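Single chain ahead, written as structure tokens, the form predicted on its own.
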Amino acid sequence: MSETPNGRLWVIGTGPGPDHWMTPETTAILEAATDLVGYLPYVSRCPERPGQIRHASDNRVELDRARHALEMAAAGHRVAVVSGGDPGVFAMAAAVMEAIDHGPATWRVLDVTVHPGVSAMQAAAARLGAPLGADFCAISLSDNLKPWEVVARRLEVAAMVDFVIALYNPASEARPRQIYDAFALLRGIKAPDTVVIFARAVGRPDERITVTTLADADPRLVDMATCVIIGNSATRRIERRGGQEPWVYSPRSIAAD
């Protein structure tokens, strides 16, 4: 395909769910794009525009999806690659960059930009206060693209140095055991009363927030729509009246030894 000066590619995130969590910049890009490329559920969240073409696909073809988007941009299309949440957090920005890195040299002169969105862990944390208020890390439990041994080692080290940990891709029909293995590992390192948050479908009608402890956490509550947050040793609950979930925060200060 010959490159034209009008083609460009935006990599965007629509946020965790509700339209009001989508940035104005993302809304403008969705209005300007001639083509949308992404995982079917994420593309389905985008408002339909007359004449705009949707290229929806399965969730395991990220590189193929990125290459297709780049080919269309090189042919003069204005392409929006759509992720949920933030496109740079376990999402399509990395796939697009990898495709450019290993693709034809002509892709390196394309107008490609990445635009931030509200991540699932940010939305989950905001529901409860400030559980990510101290040093934290995000780890994907998916072993589709890396060995489970690598995932487990990273989880172990993060627990040992007392990060707050946000777990992405915790469980699916194809990967039902990883969340059980992750909790077994964490229970061997962290205190039983460590705060655990299960935040499912935050911002959507079927939202469900559960605040519990590491000892009592039930992995059966977890699916691919769930973001799991494991507190550090200082993470605290603030109990509330009226049956509301407690506020949770991780203090920014740490006393010197």
The other form holds:
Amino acid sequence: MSETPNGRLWVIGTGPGPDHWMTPETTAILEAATDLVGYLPYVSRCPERPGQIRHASDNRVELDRARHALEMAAAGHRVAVVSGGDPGVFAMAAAVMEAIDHGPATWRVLDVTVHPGVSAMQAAAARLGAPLGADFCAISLSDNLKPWEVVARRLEVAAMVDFVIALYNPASEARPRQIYDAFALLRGIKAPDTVVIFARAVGRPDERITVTTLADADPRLVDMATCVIIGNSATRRIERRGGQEPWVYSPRSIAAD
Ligand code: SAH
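To complete the pair, please output the form predicted in complex with S-adenosyl-L-homocysteine (SAH); the form predicted on its own was given just before.
Now the complete complex, all chains and molecules, led by this one.
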């Protein structure tokens, strides 16, 4: 397959849901692309354009999908690889880089660019106030790509050094148990009154935000559309009136011992 100078590959993220959380740059790329490549629900959220071809696939074939996109770009197509949220956060940018790393040398001279998007944890945090205001980490609970022992060890260490923790991919129909195991592990390390946030489908019509404590957190409220945020020892609630969920923030300052 010969490379043509007009081929191009954009790696984009459409944000957590609504169009107004999609960057203007991403909107412009979706208009310019001849081909969209991505997991079906993300691709189907993009506006339809006459002549634009959609290559939607299953969620578990990220590397194949990245290679397919690179092959099309090498053949002269203008391809957008579409993720939800930010493409660099548990999404397609890493798969595209991995495909280039292990792929033919010709892929290294292709015009490939990665464009930032709003990630789910940012949208969730904004709804609540500032729960990610202090040092935090993001952990994917999915063990499709790494052993559960690695996930558990990272959770344990993150809890021990008092990071605020954002959990992605907390549960799916194929993996209902992980979030139970994660809470059991965290309950052994962190205080029972630690703030826990379930931010489900943030920005979408079925959004549901729940603020609770580690002691009361009910894993049944968690599904694949949920980002779970677990506070650090200083994360605080500010109660509000009128049935609104409280504000939650993690202060930036920590007193010296
Ligand atoms: N690249 C995406 C994350 C992909 S992993 C991003 O930056 O947001 C998919 C996980 O993201 C889901 O299991 C869920 O944990 C989280 N997620 C995606 N959209 C969400 C939304 N609107 N509300 C809450 N969590 C969301």
